[in-house]
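Only one chain is given next, in structure tokens, and it is the form predicted alone.
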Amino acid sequence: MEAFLEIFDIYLLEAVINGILLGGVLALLALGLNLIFGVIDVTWICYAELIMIGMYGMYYLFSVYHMPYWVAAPLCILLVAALGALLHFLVIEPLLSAPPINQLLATGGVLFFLQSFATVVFGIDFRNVGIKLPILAVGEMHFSYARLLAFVAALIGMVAVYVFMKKTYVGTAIRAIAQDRQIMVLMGVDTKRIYLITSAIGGALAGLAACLLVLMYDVHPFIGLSIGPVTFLICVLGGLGNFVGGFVASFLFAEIISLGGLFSDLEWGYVLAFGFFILMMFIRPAGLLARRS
């Protein structure tokens, strides 16, 4: 009894260390979408659609032309960053004024739109870059290097975004956007500009994504139905616009995920995440961290 219950707890600790590595790669997607949102008031319901684009880019970039990686990841980014910014442009920006539902409706044709070109373009075939990354043994425990070095990546880049928000002007015009857009406009903020910034960043961050879980999964049309709605769920469960609940749901969510993949199956997890998130919307229908009225 007592070498099981010792086993279960080894087991349990690499659980919990799988579901923050796991939680910080969360955190990163969530970032780009929160930022998204707090700034211009927009749902891009389309943005792992973005991820997707960008994995499809790596493994171009990678695979086919043979780039090195820290060639091809920086390029990658600066891709799907310009394609936010266009997506701001040619759809966002003329619906600003529209209905919300319009706006939902506009990105989620996108969404649509980028799918059937992927899969018209690149096929339906899984694809892998073929980074083999060895195994982390710690004792009885096991970590994959990948996990390990998106984890790090991902904390990086919120660190540096977190470092732009706080000692740039512009990063101080989009916080002050986000907290009051109209009274920013009588102090003579060019709006626009930090928009579509803002979208260029969001686009930035996707592409960040997109090289990290390149590591860890194929690239296909579809793999956005995996990552979008983890990701809105996240988002709306800290609460749409808020950076610190979006960081606090996206490690919440994955130890669920993690734990309840120990006790079961993978896919269970998942099933105790989503009826965890149905059950908070009950609770903290405005999310984690909102104040009650």
Given for the second form:
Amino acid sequence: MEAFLEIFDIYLLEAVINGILLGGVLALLALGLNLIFGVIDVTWICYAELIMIGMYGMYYLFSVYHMPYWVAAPLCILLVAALGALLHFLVIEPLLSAPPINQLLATGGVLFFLQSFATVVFGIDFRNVGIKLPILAVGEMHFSYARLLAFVAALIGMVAVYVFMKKTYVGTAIRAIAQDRQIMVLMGVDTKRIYLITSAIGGALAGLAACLLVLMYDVHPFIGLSIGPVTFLICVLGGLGNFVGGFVASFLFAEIISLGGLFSDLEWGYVLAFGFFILMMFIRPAGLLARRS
Amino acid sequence: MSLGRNPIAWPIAWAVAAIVLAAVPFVHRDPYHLHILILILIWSFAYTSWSMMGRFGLTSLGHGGFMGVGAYVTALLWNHLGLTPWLGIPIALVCAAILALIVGYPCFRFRITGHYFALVTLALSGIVLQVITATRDWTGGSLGYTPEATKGSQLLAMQSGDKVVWYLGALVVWAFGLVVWTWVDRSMARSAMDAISEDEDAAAAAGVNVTAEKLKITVLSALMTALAGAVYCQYQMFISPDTVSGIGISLQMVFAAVVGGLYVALGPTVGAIITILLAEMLRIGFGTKAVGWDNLIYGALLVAFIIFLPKGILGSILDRLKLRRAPAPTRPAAEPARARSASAASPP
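And the form predicted together with its partner chain, for comparison with the form predicted alone?
Now the complete complex, all chains and molecules, led by this one.
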């Protein structure tokens, strides 16, 4: 092991592992968006703003109302799940028969709305929940516990969604609708209800992400603008609605960001990742795992 | 609109409108009002550029990127190489066009449309924003960037403290945008793009070169948006990633164009008037307390408009007028040119 570590640059290894940890969180973000897209055929441009609202929810429950983290987190997840359902009911439902791009633009309006809502109500100050998790030191490498926790929680969240989709009736119906929207109505599935449930699950995943991200980043009304684009890129890179593709793309993206950041600033990691994305659009435009037609 | 059929009436009406608009700064010299008018003209031009693609279903969320390239390349060339904006702007436009080709070609070649296209172009505005922030040693990052005030000729530096000069300049640019819009509206490209937005495969089968047509309109739109960015930079003498690039600006363009009306020439202008006046009124009425309120109202309005008035304010008003004149229209009023050409082409 010692010899291996000497040959292998220790910082490189640290960056690789940090990339994997980041990938877990990104995969969670991508899962929610992919679920909504796969089932309802709608892109929530405001997805990251839901996370932002969830982070504020965590901040208020934890720091202002002094609830323990383990109570605040489920409440926050429920809150964002309700927001997701509300978003579907108020904005998407009336537009289901409109051109798909209108739905995307309408959620763009919601993005503006939520962002300014946060500015007006919470102010533009950066807020921190003030949980300082220790740094884990393995040899000469350093990992933050927050990232580790987020990685594990993201994996648990993803497995929970997987089990739900595979083992329950509603989950089966959701997967069936994702495969064929028209037929399932004839099979007696209430699409309205399924859409609402899916939106709530999508919201819940955003809520879970909020609970985890709040441990790593300060909350401010514009944080969605830094989370959102990466999430969309991952979903497109993996193929919109393709769960496995999104999963693979998350880790690939996270590694590029992490390793790119190793050689220069973190922003250059993002620039590299975006460049990689454009390159992949030439090579695999329908997503990483898409079959070539 | 009783002058609809008269061949002389329209040019006269246009000439009168042009003279009235050009005369404004000489009659009313209030610098604040002129400033608002200049902003409205510049942003109207940007929104018009966006709507040239948007009306054909090419919903780009990357125009913030083109605008950023136009503004930053011009300013960087001026500050670092001392290159006059008269040469810098063409270079910036070429950069934006290359960017549009790089993103547009794979999208159109591989039939990336709808959601996918919107998200891919979203990536573009994200990239431009990140690059501007990451190269903060040159661009000042998120703190913004100021083109150096010239010590020599103001004309050469394309700088001026005179609002009247800027008003007239912005008016010319805005009118140019409308001319291009109308030119595209009456060209073959418009029919081709209409066919493509209805059904790509059918259009391709009918002999339309889908990729080339889409690329043409995208590059044109990107060029104009970059020009808007450069003009904005030269006028404001300050740019930051938040005011000329990124997703916020891209969505703002979409919002204004949709609210005003995507399918009519003056729609984006109406959108710019509404959005800028709303923001200014809130700012004056409530001062710093109004921070965020304008976007709160924009957001709610955008959702309401897409649900209830997808043709926008001007589009819907023109529809009403048309309905009143012709009781049973078979085609939407937003597409008068197509209705005309179709009725001329088909035998009675």
